[in-house]
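What follows is a single chain, given as structure tokens, in the form predicted on its own.
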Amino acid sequence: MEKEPLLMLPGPVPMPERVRAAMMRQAINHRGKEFSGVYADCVRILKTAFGTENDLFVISGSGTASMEAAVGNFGRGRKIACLVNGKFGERLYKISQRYGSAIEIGSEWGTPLDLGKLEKALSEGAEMITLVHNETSAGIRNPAEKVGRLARKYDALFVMDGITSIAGDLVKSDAWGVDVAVVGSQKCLAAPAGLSALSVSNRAWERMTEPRPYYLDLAAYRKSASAKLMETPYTPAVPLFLALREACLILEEEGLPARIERHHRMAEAVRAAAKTWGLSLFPRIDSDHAYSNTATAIRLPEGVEDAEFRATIKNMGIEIAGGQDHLKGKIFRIGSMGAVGAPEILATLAAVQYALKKHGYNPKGCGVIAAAEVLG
């Protein structure tokens, strides 16, 4: 039997057997008591991961669906300041262009955001801010807390993509002043792709815009979730909800602080390996920004061809990611999120170290040992 690949990507990630098994049962009534309990468990546990007491809903649609729900329900016709330093910040900007008057406040991918330009846009009437907290396309974590303070200073709504940080890194949506936060199921939660969740503050509810999307109408989600039996307004992807509930229960059993610490150590191990090999991390960080704790972006050494390099690793049963768009062939990315730990990280780094040597780069030291020292 062919062995399953080890996915060390910035999502999707390996799923625990409990999560996979949850999808294999007979269908259930999505308007019944059992589904209501499943949905309630997801919401209860996800609120902890979001750091929120706000309303929270699960949508049958990927993270992009919830990104669009956030902008489509609260940004139509508004002036929206979009912070961009990677592919997913760019996606929020493109979504915002569909609904409002979008202003791109961009910097090179993987470089610090210009919060001075953001404040200028706010002082000139921007009513909403969009931000990707953890930009996996470039391996950089952006300063959500500082952005939240600016949003409050200028009374703007703050939409935060936490798709690859929630449940894997510290997120305090309420304390940071986030009005709408978003997560995707196939990232740090280690659930199957196809679901997303978002939280909504009271400030956001007071500022809903018209007309709203139909399938992504959050007023409809709110009404259905507040019914006697908690439900979704339209037919949900029930098997995915069952799997998400199991993933959330695993999160609860591990404990959020322990889960965050595990993600931090895995990322530190990958960074230690890269340094020992003599390779540079792609992002340029400052005192406000940091390296991502769920996906590490590493510059590909000169002379190493990306497709051949990653194919060698894939032939060993492990998949890592390359760069996106203009970063193709320039970086490679190793995910450290979800249901993985030291064995998976060390196996991945051993494969990467071998592939580097095979394709013409001689690492300065043993990155596997350096990583093991972090993980031990």
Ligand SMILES: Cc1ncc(COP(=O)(O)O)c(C=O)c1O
Second form
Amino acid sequence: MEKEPLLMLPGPVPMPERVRAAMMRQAINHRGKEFSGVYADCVRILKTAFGTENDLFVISGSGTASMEAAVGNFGRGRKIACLVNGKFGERLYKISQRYGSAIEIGSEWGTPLDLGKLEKALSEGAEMITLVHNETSAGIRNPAEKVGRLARKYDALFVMDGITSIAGDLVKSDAWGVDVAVVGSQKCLAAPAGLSALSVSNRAWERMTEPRPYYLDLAAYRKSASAKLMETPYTPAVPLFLALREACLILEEEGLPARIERHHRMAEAVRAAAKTWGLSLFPRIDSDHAYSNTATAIRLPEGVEDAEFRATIKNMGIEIAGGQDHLKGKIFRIGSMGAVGAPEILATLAAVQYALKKHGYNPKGCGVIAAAEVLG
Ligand SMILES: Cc1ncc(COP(=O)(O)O)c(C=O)c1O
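Switching forms now, from the form predicted on its own to the form predicted in complex with this ligand, please provide the structure.
And the full complex, kicking off with our chain again.
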């Protein structure tokens, strides 16, 4: 029997049937009333998930496109302090190097950021900060609110990658002083890959830098969005917008607080399983940093070979992620984003528990039951 694999990755994630169906239709004119309504619905609902009343745009391009739009429109020539404790913080640092004068404030992947060093960089003239709120590569949630306070204290712009936190974890962009926040479609929104969205504060608009990018010129996005019929400057990925609108409506129906609570419980269930197996979570957290509520990174036990371990799980129809870059073979990651609930989590944990045993690690206890106790 041909069966779709269950993607328990930190994105892309399974899409509800309604989201898939929304894409399957005849083309529509992106300069017409219907598209304008689709775009407006996405913006309205995403603003709630971002916790913002600022302008918000949907970009035809994955999360990285919006990360680049943020730095490219507001950071050219600027001194940019980049907080790095994982792959995506590093990506924002690399983007910042292309546009401005980037200062890396790095910690080992999955370990706490040094906000003292950030404050020093700000006192020495850094004008922009980049932060990944939920560092998916290491399963750690970084202290966005504290970083926002420092940004305000030193009057710096604050760019926050919320790609895997927005719509799955609590984000309060305006209250935290985030000037530009970014989300990706294929993560907690459970929409198809290929779109991202970003919000822009008035402070950021007042500090646009020149020359601006062409395709990702946010002034052009603003002009098109404020036209009588809301639109995008260039032809958007219309089928993806249709699907994103449906995903946003589902979010609205569930309600943001309930959705966040569901994500928290699923991640807690995965953490309970890891603990019961006797495995350690990868990140080192402190009072400012927390375990991610959307992607759990677990240390692979000594002797278990990553590729074989995950192949066994894949043979059972479930895909989980390995580590990236230097963490390859050292950790595995289970995504708990989007439309998934107890059935998917419990099936995944049962497959992982089996694969651990098969590949040489004897779990100390039954993680599936521990997870069920959290979910039940
Ligand atoms: C935190 C974070 N930032 C950025 C990205 C990059 O997004 P994309 O692959 O959609 O360009 C990802 C993707 O996994 C991510 O998890």
